[in-house]
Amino acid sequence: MLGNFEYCNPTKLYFGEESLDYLNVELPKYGKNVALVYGGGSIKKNGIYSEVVKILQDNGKDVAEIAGVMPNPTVAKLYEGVEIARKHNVDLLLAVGGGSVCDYAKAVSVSVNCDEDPWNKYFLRSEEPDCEIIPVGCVLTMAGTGSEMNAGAVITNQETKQKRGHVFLSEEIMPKFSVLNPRYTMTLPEYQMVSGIYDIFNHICEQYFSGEDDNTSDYISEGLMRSLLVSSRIACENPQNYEARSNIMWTATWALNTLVDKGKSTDWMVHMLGQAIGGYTNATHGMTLSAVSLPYYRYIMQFGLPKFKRFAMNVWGIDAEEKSDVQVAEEGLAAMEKWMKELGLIMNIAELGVSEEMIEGIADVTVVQQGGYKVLDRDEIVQILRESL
């Protein structure tokens, strides 16, 4: 493990089929005013909404609702939530939904008492909050983002076609608690389930494909990826398999709760490309990642060949005997492509609504990240986007 780092994750997790009961343990720790944050209404159809509201009522909470949080939360929606939270003088933001709802709640939490425009401060200038932060709790209904145990938030500005994320530095922005019941993920459409699965896998890749030392974080990442491969195939065959869905949910949390990035420089360019595409198309996040991953990884493979060879051998079981390093690495990416197609992932950005005419504009809003095996220039971004069509 190279370098110096600190690690602290203050989020308390409650996992399992009876985990919602622990809201009764957490809610008394906060004031009376709660904002219930949720999405398009699926939690009302599957009964989760009624369960949560009853627990809130039993704990004497005065509840305001911030409903209709979309899969790619917008700046306008952020402003709306901030106004509701201010009017209600909230003591706790309780997010019930998938990663977008959890992300959104964190964005609201740092914006309620902010004197500046939160889009400019947090998502354009990437500054840290200098105001009181409203606590967040999560009841997760979709596995994928890891937002239930990190300090990240992603917001989209529809006017400028910019989708920007900010991983805040303060531990105060991490959810105070998160409830993870794998049963809650079983009502998701298959498209959303496999999108979440790829988001998980790519979160691990973004941290794994960096650095050249023998790093313990890489061994953990390889184990998480192998677990996900097994569970994803089982879940696609039988979406009601509790063991597979619980393993997927647990892997999602550990993929992005900052554990496996320790000692790593990390490489988030697939996410930057995917988010730029999302800003233009409003496409499902995991599918924007799957559509650009292979062109990106095949391009940078030459710059990080030892790691791509290791990936092929340790994750995909590729036999390296009597093969060149390039052959082994290419076979690993071919195995990855086969698995992605098995899941039914989107494999090109044209299926997401991207046309050749959009490429230059998408390149313009793509944020270039440092830390990977190759820092891309604009021409390389355009090339990768074209190869993703």
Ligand code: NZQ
Contents of the next structure:
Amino acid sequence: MLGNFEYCNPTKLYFGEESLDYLNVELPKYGKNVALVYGGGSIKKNGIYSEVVKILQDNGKDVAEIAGVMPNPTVAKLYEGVEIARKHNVDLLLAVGGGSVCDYAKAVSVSVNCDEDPWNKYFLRSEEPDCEIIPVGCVLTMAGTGSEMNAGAVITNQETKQKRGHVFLSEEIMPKFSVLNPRYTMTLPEYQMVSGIYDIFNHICEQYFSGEDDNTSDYISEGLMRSLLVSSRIACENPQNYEARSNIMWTATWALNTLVDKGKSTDWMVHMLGQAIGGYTNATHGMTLSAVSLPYYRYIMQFGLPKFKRFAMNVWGIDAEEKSDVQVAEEGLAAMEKWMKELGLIMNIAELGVSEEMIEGIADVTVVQQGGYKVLDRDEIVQILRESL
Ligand code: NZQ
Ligand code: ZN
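Since we've got the form predicted alone here, give me the form predicted together with this ligand too.
Starting with the chain above, the whole complex follows.
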């Protein structure tokens, strides 16, 4: 662990089939006015909405609704939610949904008392809030993003085709509490389930493929990836397997709650490519990552060969005997490709709606990160996007 770091994660988690009961413990800590934030209606179909509303009523809350938060939430929707939250003078934003709803609630939380335009301030200029922040609590219904225990929020500006994330520095933006009931994830369509699984896997990769030192974080990452491989295969075979779904949910949280990047630089280039594609296509987040991953990793492998060899051996169980390092590393990526196809992930960006003519525009809005094994230049970005078509 050669890096210097701080670690603090204040989000309180309630995990398991009885976890929603703990809303009764959390709600009394906040004032009367609550904004219930949710998506396009899945929580009404599967009954979570009525369970949550009953608990809010039992706790005497005055509830306003911010409904219809779409996957890849937009700036226009953010402004709308801020207005509702202001009018209702909210004391708590209760997000019930997937990463989009949780991210969105965080974006509203830092914007309600902000005098400036939140898109410009938080998502273009990446500034920290200098106003009072409304507390956020989450009831998670989809495993993937880690938004339930981190300070990230991703918002899309449909006019400029920019999808921008901001991982806030202050712990104050992390949810105060999150309810994680794996059973809630069982009504997810398979497309969303596998997209979430790949999102989790890629979060770990983004933090694993960097650095040369011997670092405990990398060993934790390998354990998380191995657990995910086992559980994802079981969940694909039988989506109603509680044990597998619970492992996936817990892995998602630890994959992106600031633990496994400790003492490391991080890569995040697959996410930057995925976000740029998302801004153009509004495609499902995890699929934007799966579609570019193999061309990206096959390209950077040469710059971080020892880590790719280690990945092949420790995550995929590749036998290294009598093989060159390159051969071992390639076999690891081939095993990853096989698993991705088994899951039914989208493996090219054409299927997400990207055409050859869009490549230059997507390259223009791709944010280049510095922490991985290779800092990409524009030609390399274009090349990887072309290979992903
Ligand atoms: O809107 P509803 O009707 O609820 O339907 C949602 C949505 O259509 C549905 N869904 C969620 N839970 C369900 C369910 N359907 C049936 N049963 C359930 N239990 O699934 C669809 C996708 O939901 P969404 O919240 O969009 O998915 P996800 O959790 O993957 O979140 C994606 C967003 O998070 C951002 C992404 O960029 C994207 O905007 N990310 C946030 C991160 C963070 N905070 O750190 C990091 C990630 O890398 C990611 O960028
Ligand atoms: Zn992600």
